[in-house]
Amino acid sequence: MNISYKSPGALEETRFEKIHSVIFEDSKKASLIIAKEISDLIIKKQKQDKNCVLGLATGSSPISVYQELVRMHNEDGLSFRNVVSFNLDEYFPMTKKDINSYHHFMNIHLFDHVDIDKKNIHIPDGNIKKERINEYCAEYEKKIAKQGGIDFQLLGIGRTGHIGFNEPGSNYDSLTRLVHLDYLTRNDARKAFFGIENVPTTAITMGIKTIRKSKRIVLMAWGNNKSSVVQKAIEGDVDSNISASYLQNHKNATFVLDKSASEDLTRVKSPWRTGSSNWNKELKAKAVAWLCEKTNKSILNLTESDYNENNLSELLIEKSYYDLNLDFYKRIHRSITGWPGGKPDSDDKVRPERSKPSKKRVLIFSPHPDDDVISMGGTFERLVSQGHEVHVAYQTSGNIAVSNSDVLRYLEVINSTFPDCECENDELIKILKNSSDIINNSRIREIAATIREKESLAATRFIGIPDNQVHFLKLPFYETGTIKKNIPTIVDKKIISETITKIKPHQIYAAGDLADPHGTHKVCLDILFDSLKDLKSKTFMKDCWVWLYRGAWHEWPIHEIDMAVPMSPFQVLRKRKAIFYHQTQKDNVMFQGDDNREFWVRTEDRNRAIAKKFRNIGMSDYTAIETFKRYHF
């Protein structure tokens, strides 16, 4: 194995796993290791005067790997003159110049920035005549064979478990061919195509056998939205419905995972089942929470037999089951507070937040102009009502999430009200009426951004903060006018750092969603973390605590929750109304995901579900709860 994994008792720890897997803290570190393995192979082949044959993937997962390879080329002198590449797949039909083609993807992320010979680049042609596809695919196989096979194959994994476009049901001995795309795969691509109806239904892909013949395979998986299928591929049986599971039969394959993508593996989710564990405070809490769910019992009803019968007898060596139950009960009970900014003049030793200063400066970072109220609207309002100075910083404009019809509607209202504006607006109205796609027109994007700003101000006024405490940062990485975003730069970090320095907050709230390493939430969080590293030596930062919230999709596991803020039925309705002020994001949302519920329904269901979990483990019966995890920087 080129990527090693070393840990005490590793063989026991990974006994449920049928594929070699490596877990990294984050995707950035993992990508650097993968890029280093690829560069080492290229250099080794150069010294042998041989070609290095790479099988390459597309999608969000390999972007950081390609960025590091480009850096190595520019700064370390890594040459690609001996590289021959074969890409896994391409949509069909698809022209090479289409911005959603994998030809375009590979050029902008890698090929245009290195010295690879263009004749050595092979990407399936999505624009050939359909009657020639079988012949073309056979030729693609012959080209790979002529090079002696693929030396290193880079893979991602889709949520259906596919590698390449080998969807559920793909044959173990399949070769390069035309395939029909699964609905979930097409749905995951809907953003780039401005709707699932525009995503091609077919694609050309390397087959399972083609991939299996590679000498070395590395599969990347980032984010908790991949954790379930990763667990099935690594720990389940070989299954034609999870094509990545076929790699269990490969002698030199490694799954490279970030922490979030690994969370459903047995060694991460319930490591006590793999053998002896290092029982720190956090793991004990995780085990008791797991045991409650496993036995369907509340904390204080867990028995000695429950621990013994579920591989947790080690916990009873130092403490009785009664004390273990009581410790976890107190931990969860103490996380519940109606005072997210700290309760004034109280003993705060067992409370989530400090009592002093009694009136705090609070800074809520919101990646999009509605994440604040969707994710923590109840806590937001409570902070305001309890007298804290609350600021909101919207990190991006969110302008691409405003539909053409919404921009058109506002322009038509303006035209009817102010006829003098018609000259400029008529041209924009004409453009909007004749396009179903997101339009990369600076004036239209500016209007879309303004619409979202005014919706945000309506919501924050409803909650009760002055307009001068609402900040629209418009981070440059986002402002491309298209789905694809720029790589964040020092300018983005400077804007965040200056905002924090200006406000000097005692509390920072930020979106802690980690599903997509290149998604807006994750990028905004990474920029914030980088800023905090730079600012941590500042005097005012010694009094600043950072709280992470989750969005409308995922919730913190109970054992990770550091602060839980209950909401009454009235507060739930108030939160709903604040969300409703974001009118363009209600009803027909452009980037809704594969969940058809509206955002306000999703978040209410989620807040009620976590309250039910608290009730099931023996806490009080609340209508809804918002939860937070403290980030120590």
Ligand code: F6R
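Take the two forms, superpose them, and find the largest set of C-alpha atoms that agree within 1.5 Å; that set is the rigid core. Numbering follows the first chain given and starts at 1. Computed from a predicted model, the values in this text were never measured in an experiment. First, how it differs from the form predicted in complex with fructose -6-phosphate.
Once the rigid core is used as the reference frame, the Cα position of Lys533 differs between the two forms by 2 Å or more. In this overlay on the rigid core, Lys286 has a C-alpha that sits less than 2 Å away from its partner position between the two forms.
Arg132: CA moves less than 2 Å between the two forms after rigid-core fitting.
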The other form holds:
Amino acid sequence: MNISYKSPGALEETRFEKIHSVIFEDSKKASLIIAKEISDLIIKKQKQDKNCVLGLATGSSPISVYQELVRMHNEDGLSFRNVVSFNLDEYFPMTKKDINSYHHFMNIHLFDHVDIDKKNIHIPDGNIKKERINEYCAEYEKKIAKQGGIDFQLLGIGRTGHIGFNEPGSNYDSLTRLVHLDYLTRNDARKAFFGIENVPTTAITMGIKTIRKSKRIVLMAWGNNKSSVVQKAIEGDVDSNISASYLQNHKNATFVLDKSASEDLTRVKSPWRTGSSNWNKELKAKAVAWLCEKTNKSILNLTESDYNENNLSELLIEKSYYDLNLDFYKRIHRSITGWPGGKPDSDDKVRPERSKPSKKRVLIFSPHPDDDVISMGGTFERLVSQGHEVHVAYQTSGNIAVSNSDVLRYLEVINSTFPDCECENDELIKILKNSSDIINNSRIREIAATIREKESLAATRFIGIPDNQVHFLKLPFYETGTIKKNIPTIVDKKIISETITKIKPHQIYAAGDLADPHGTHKVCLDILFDSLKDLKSKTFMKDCWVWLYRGAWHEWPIHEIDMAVPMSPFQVLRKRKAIFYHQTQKDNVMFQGDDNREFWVRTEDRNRAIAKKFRNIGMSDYTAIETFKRYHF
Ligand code: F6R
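Next, give the form predicted in complex with fructose -6-phosphate, keeping in mind that what was shown is the form predicted on its own.
Next comes the full complex, this chain leading.
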């Protein structure tokens, strides 16, 4: 693979950008290139008989960089003997052995797998006496200086804009010190700590000046939830409220972004403002949608001056504003359909789906056992009521997300109902009562999976499909009994391919969530895409269309929507009811993400918000809409 990026200074269509940044299709590719830069530097220094001083980060972002470095060590002989490392930060107080310590993180992701000399590893100690902290931090600075400073500093970015744990307000000249963590930062960490109340409120972090003194800085950002802060850091003013913006003053810093994290940059969001554009159909649609939002007008009300005054004159060279408006209006209007499986006996030239066959076999892939109803409950029900043969395949068991108290409740009901039952319930009940963490016990996880299966069946029965059309695939990559999942293998792909081959669907629906690069949705989607590649040449696949839906978090941008399925107020209530059958995922759910609303509220809000957007650009006023994008494989 040819992977490279231009060095700072070689800026292209980056008019609003004040930090060199490069965008990659996905975080995997981007991580390979960062690892390559690091390994090149290590080797260069080896040849000069010098140490290579690396500043290292923790968090979800660098995991795949470390994975690639470990691979290079194992397969390409990359040695870390000349590496001296300094980690950015550590929670305080925190013991080294704690599974949430950055010591533990670095060991499991990198240090335990490479030949670095342990005495060359430096990570702030979260276990020192409080009265020693100032002295300790000054020593940390000295140790870095003694090595001649950091050659390469790897950074992530927090949603507060922090680098290291330099939260908003951090001083430009700050050094290693004890800091207070912002609420948002602690909230983002709560999953690992099983609740925000367990996340430390303070940490030791390198300062802005410590980081700035590095000879080379690479900051990674993956996923949609970083796009807004990335835009502020790169395009905004240098601002103490966004620590990462301080890097605008560094001569050799690069932001490496995946597509989702770059979405708010001007060159991505409205590329016509950064220079001449390559006006394909997609981009024209994006521009008109953007113009509606900018001017707060519906499509057919946009005028020639709206285009001219908003950097879109170039568009008017080929077509009049009137035709542009009309093209986009028709495109959006035609995406709306009450017939997601195609309207039988009708002219389907401009409809999103084919009319034939009028009764289709439909396969909905749902990463967790409730994504089907959360993300496309309304469309699911329409497909069933319009006579299609709808199957659902739950890709993972979702067993990690059932709380101990829920498993306990079911076991206690069984014990009270069948007191003579010869099962090992008493032992399990004891374990469940004595732990607040996720329990890696195969029986308990199995019971948790069964609870979720039964919830799913209650929902699919409510929607009206027979139980034999509901498939629980339990993909092995997920079945680790812990939050950390395995890397998927061909076994996972085989299960997906066999399911598709058995059903031979005319339509596949899948969760097209690309937001969280390490999340289960993305892994499930990658496995599906891989399997589609393999199956592509099969005759039955010629007649199969793939539609992507979005999960509870993000919506497709309006110009990317290929099919919009409206819901009546009654259908919204039915969808809500179907979601309610997933009782273990209601109220205080274990994996809430950064949004405190319950799943049904989130999805209703999202479905209503997109309906409002459709209305604002001049479509009919629907209660709610579910949206889909076609995937051409
Ligand atoms: C980690 C660190 C933090 C993270 C940032 C992003 O050592 O200092 O600044 O880089 O919070 O975290 P993730 O990568 O988990 O989104």
